[in-house]
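There is one chain below, alone, in C-alpha cells, taken in the form predicted alone.
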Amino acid sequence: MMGCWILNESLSIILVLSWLGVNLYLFIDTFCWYEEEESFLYTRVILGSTLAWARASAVCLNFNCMLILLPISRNLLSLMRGTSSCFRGPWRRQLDKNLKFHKLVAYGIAMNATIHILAHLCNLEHYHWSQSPEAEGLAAALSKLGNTPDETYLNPIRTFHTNTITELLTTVAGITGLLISLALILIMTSSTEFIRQASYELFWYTHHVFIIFFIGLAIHGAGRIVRGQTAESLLLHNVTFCRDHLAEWQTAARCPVPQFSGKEPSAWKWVLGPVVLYACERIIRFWRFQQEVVITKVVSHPSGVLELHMKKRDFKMAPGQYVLIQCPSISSLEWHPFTLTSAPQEDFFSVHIRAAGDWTEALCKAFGAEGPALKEPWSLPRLAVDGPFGAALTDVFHYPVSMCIATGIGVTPFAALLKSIWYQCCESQTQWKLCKVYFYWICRDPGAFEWFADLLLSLETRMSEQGKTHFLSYHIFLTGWDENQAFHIALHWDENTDVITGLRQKTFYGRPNWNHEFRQVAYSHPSSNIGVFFCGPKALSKIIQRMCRLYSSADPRGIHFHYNRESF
C-alpha cells in the first residue's frame, strides 16, 4: 500500500522535497555566510550566532513569501491548465493541489517568522547587555562607537538604561515587525478549519490582512538595525589583526576606527513579482465586476438550494469549472466560489447555491427563496461574476475510466459533466478517450434528489436511444429516511422505476461499501488508469483516498486509481 502511494504521489513528493531542499539550502548557505563574512565579524562579537539565525530565517521567510501568492492566482493556474502542453497527467494534478501547497508554504512562513522573531529578541538582549557596566573588552568598545561625530554606531541600543522594547517600537523595523507578526497571527488563526466552517466571512475578511503583511514586509528592512562594516572600512581596517589590538585603534595607521552601515533591504525584491502578478489578478476581477450579468431564471429547490441561470457577454466555460460570485447589496468585498452546473452547449450558465452560512442565507433571502413566491427578474439584486476557473473535474475526459463521487450538494460539479455528456451523446460523431463513467451520489434528504433526478432521467433515456447504456453506471445512496418513507419504499419496491428518483436504477439505502465498489471497478478494468473525482466532506475524502491507494497496483503497467478532489 505504501509502494502504491509513493508511485501515485511521486511527483508531489518530489515537489515537496524540492521546496524543502531549497529552504534548507537557503538557510544553511545564508547561515554560513553570516558566520564567516568579515564585514559582520564585529557584529558577531556582540550578537554571536543569533545574527546568523536571524538572517538565515529572514531569507527563507522572503522565499516563502514569494511563493505564497502563486497558488491562489486563479487566472494564472487556469492559463497553465488550459494552454500549456507541459501540464498533462501528473503535472496537471499538481495544479489541483494548489491550496495544499499554499498551506504548506504558510507553515514555512510561520516557522521562519518564529525563528526570526526569537533570534532578534536574543539580539536585542545582547545589544542591551553589551552596554552594561559588566561588559568589557571588544564588545563594550564596539558598543561605545558612534558617540563622536567621526564615528558610526554598531549597537542601536545607545545606553544601558534604554528600555529595549520602547526603543524597538520607535524604529521602522520594530513597528513593521510588530504589524507583520500580528497580521500573520490573525491570518493563521482565522484559517483553521473550525473558523472557516463556523464563519467563512471572518476567514475572508481577516485573510485580507495580507495586504498589511506585504506592505510591512517590503519596508521592514528599511530600519537597517543589523549593521556591518562598510567595504571602504574593511580596506583600511584589517579586522583579523585589529580585533586583537583594540588599544591601537586610534593610533595605528592600519587600525583606524571601523565604520558601519545597515544592510540594504531586500525583501521587496523577492515579493515584487508575485505581488504585481496578484495585482493583475485583482485588476482582471475588477474588470469582470464591471461586466453586466443578466439573471434569466431563478429556481428554489428543496433542502434550501437556490438555482440561478445567468448570461454574460463572451462567457465561455468547460465542464467542472467554477466561478466567484459577489452580491454588492450583501457585501461589496466578499467573493464566494460556486461550481458551474450548466453545460458549455447551453446558452446560459448556472449555479446551485445551498443556504449554509450568513452570506448564502442572505443571498437566498435576497432572491426570495424563503418566501411564497420568487421575485421577478427585474427586482433581483445585482450579481458580479469572476471566472470561470479550472478545477480538478475538468480532467474527467482525460481518463479512459472515471469514478465520480459526490455527497449532498457536492453533486453540483458533476451536473455540468453529465449535461455535457448528454449533449455530446446527441452528436453521434463525438469521439472520447473516456469510455466509462461510474457515478456515486450519497445523500441524506430524499427531497434533494428532485432537481438532479430529471437530469439523470434524460441522460438515461438518451444513452438508451444511442445504444450507450454501458457508458454510465450510476449508484444513488439514500442515508436518511423515516418510517413512512420506508413503508412507501417497501410497498413500491417491485415497480420498474425507483419510487424516489423515477429512474430505472434503484436507489440504495445506507452507505456504500467502498471496498466492494473499488474491487468491482478494478476487476472490470485491469491495467487501466482510472480517475477518481470526489466532492464532499474531509472524512469521506480520506476513505476514498485510502481506497485509491489500496487498489492501485505497485506495477506501473497495472491498474492505478488517481485521486482528485474538488477544492477551491
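Between two forms, the rigid core is defined as the largest C-alpha subset superposing within 1.5 Å. Numbering follows the first chain given and starts at 1. For clarity, every value in this text was computed on a predicted model and none was experimentally measured. Compared with the form predicted in complex with its partner chain:
- Residue displacement note: Tyr551 has its CA displaced by at least 2 Å between these two forms (rigid core superposed).
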Second form
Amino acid sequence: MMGCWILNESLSIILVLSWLGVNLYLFIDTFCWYEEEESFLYTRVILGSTLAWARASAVCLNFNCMLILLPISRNLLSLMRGTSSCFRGPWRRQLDKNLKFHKLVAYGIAMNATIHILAHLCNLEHYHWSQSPEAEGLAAALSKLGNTPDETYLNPIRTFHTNTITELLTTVAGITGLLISLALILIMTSSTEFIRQASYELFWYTHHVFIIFFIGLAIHGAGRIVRGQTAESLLLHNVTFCRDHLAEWQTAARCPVPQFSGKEPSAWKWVLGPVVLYACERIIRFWRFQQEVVITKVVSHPSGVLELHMKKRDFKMAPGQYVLIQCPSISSLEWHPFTLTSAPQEDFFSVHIRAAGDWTEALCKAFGAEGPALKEPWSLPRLAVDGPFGAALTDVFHYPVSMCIATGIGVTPFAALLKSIWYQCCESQTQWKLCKVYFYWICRDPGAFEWFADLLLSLETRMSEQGKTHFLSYHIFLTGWDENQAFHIALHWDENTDVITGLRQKTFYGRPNWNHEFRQVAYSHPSSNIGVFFCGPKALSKIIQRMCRLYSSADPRGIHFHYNRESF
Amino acid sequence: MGQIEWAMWANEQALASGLILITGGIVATAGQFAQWYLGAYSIAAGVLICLLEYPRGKRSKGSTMERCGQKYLTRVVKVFGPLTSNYYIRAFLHLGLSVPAGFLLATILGTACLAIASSIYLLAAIRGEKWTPIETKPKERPQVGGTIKQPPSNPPPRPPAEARKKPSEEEAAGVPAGGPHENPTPVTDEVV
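Show the form predicted in complex with its partner chain, please, because up to now only the form predicted alone has appeared in this conversation.
Every component of the complex follows; first up is the chain already shown.
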C-alpha cells in the first residue's frame, strides 16, 4: 500500500525536489563565485559577503521568474497534453498540478526577493558609510576612486552628504526595485485563499500588476551599479599584492589605479522567452474572443442552474475539458472557467452555470434566468469562448475500470463523459478498453437532480436496449433529507423505480461509506488498474485519496487505484 | 466587484506591512545603521500592527475563516471598542504609524505597504464597513434523553389509535385503559 502511494506521488515529489535542487545549485554556485572572484575583491572590501547574498538570490530570482509564467500558459499545457507520445499517465497527471507549481515558484520568488532586498539594504548602507570621514583604509580609498576624469568609480554613492533613501530613489535600480517589491506584495496579499474565495475579481485584477513587475525586472539592472574590476585592469593591477600596498598605488608601476565597470543586466535574458510565450497565450485568447459564438439554446433549471448551448466554428472538444467564457457586457476583462457538459459527438457544446458569485449571478440575470418571460434571441448578451483546455477526464477511457465521484455541481465534467458513453454505446461497434464505470453522485437536494436525471434515465434505457446493463453502475446519495421525505421513501420502497428520480437504481440517503464502496470494487476487479476521478471539495478529495492508497495492493500485478482530481 | 469587502484585503495588506516593518527594523537595529532608532521604532510599530490586524473581522455576508488562535487577540481588540472597530480611525492610525518609518531606508518598503493598506482601509470605511469580532458560539450540550420517546404504556396487542384517544368511552365499555392486559387463553412459556 505504501509502495503505491510512493509511486503515485513520486513524480510530484521528484519534480519539486528537482526544482529545489536547481535553486540550491544556482544559489550556492553564484554565492561561491562572488565570494572568490578576483574582479570583485575590491567590491567585497567595501560590502563584505552581502554582495554574494544579493547576487546569489538575484540569480535564483531570475530562474523563478522565468518559470512562473509557464504553468499558467494554458494553451501551451494543452499542446503538451495533446502530444501523447511523451505525455502519458503519470506525466499527464503532473500537468494537472500546474497551479500548485505556480504557487510553489511564487513562494520561491518571495523568499529570494526577501534575501535580495535585505542584502542590498546592507550594501547601500555600507557604500554610504565608506564615504564617511571616519572611514579609513582600503574601503575609503576605493570609495574616493572616480573623482578624477581618468578614473572609473567603484562606489555608486559619491558623497557622504546624502542619505541612502535619496540614493535609492535616484537610481534606476532603486526605483524599479521598490516598484517591483510593491507589485509582488500586492499580488501576494490579494492571492490568499481567503480573498480568492471571497472575491475572485479582486484577485484577478490585482494579479495583472505582474506586467509592472516584469517591466521593472527587465530594466532593474540597467543602472549597472554592481561593479567589478575590468579584465584589462586585472592584468595590470595584481590585486593580491596591491591590496596590502595601498600607499604605493599612485606611485608604483605594479599598482596602477584599478578600473571598474558595471555588470550588464541579465534578467531580461532569462524572462524574455516565457514573457513572449505568455504574450502569445493572451493573443490567442484575444483572437478566440473575436470569433463568433452562436447561442442556440438557453435552459433555466431550478436551483439556479443555467444551461447554455453554443456553436463555434472549428470547435473540437473531449469529455472533461473546460472553456473560459467572457461576457463583455458584464465585464470586459474577466474570463471564467466552466466545464463542458456536452459530448463531442453533438453538434453544439454546452455549459451548466450555477449562480455563485458576482459574475455568474449577473450572467444568469442577463439570460433571463430569474424572470418568467422568455428572452428574444437578439437581446441575449454576446459571449466569447476560449478553449477547450484539457483536464483529467480524457483519461477515463484508458482504464479498464473507472470510478467517477462527484459532489453537487462537480458532476458537470461527468455529464459530458456519460453523454459521450451514451453516444459511443449507440454506435456499439467499437471495442473499448473501458469495461465498467462506477459513478457516484453526492448531492444535497433533489432539486439539483432534475437536469441530470433525464440524462441518467436515457442512459439507463439505452444501456438496457444494447444489453449492456452492467456497464454503468451508478449510485446517487442524497445528503439532505428530512423525516417527511424519509416516510415518503419508505412507503414506496418496494416499487421498481426510485420515487425521487424515477430511475431504476435506488437513491441512497446520507453519505457513502467509502470503505464499503472501495472494498466492493476491489473484490470485483482483483487485478486491474482502476482510474478514480473526482470533482468536488478538498476534504472529500483527501478521504478518497486515502481510500485509493488503502485499497491499492503492493503487488504490481494486483489492483491499483489511480487518483485524478479536477480543479480550477 | 460588488461583493468584495475591502477591509479583507486591507487586513491582509496591513498584516504583511507589519511583518515587513519588523524585518526592516531588525536589520537596521542589528546593523546599527544611521538613525537605527527608527529601526527600533519600526519593530514596535510592526508588532502593534500585527497584533491589531491578526484577528479577522466578521464578514457581513457569508462565513469567515478564522486565523489560527485568533480568539485570544479578538478579546483584546474588542476591548478598545470604536477605536478598533472604526476603519477611519484604523486608516489614520496606519498612516500615522507609517510616516516615521519612511525616513529609514530599511523600512521604506514597509511604509509604502502600510500606506497602501491605510488607503484601502479608508475606502472600506467610506463604504461603511466596520470590524466586528467573530464570537464563538457556546457549545450546546446535547440533552441526555431528550430524543428518547416514552415507550408505549400498554403491551401489545394494542387497540387502534381511535380507541386510545377516547379513554372515557373505553371505561364506559368496561375495557381497562392501562395496566396489565388479561389474556383470554393461558399463555405458557415454551423454552426449547
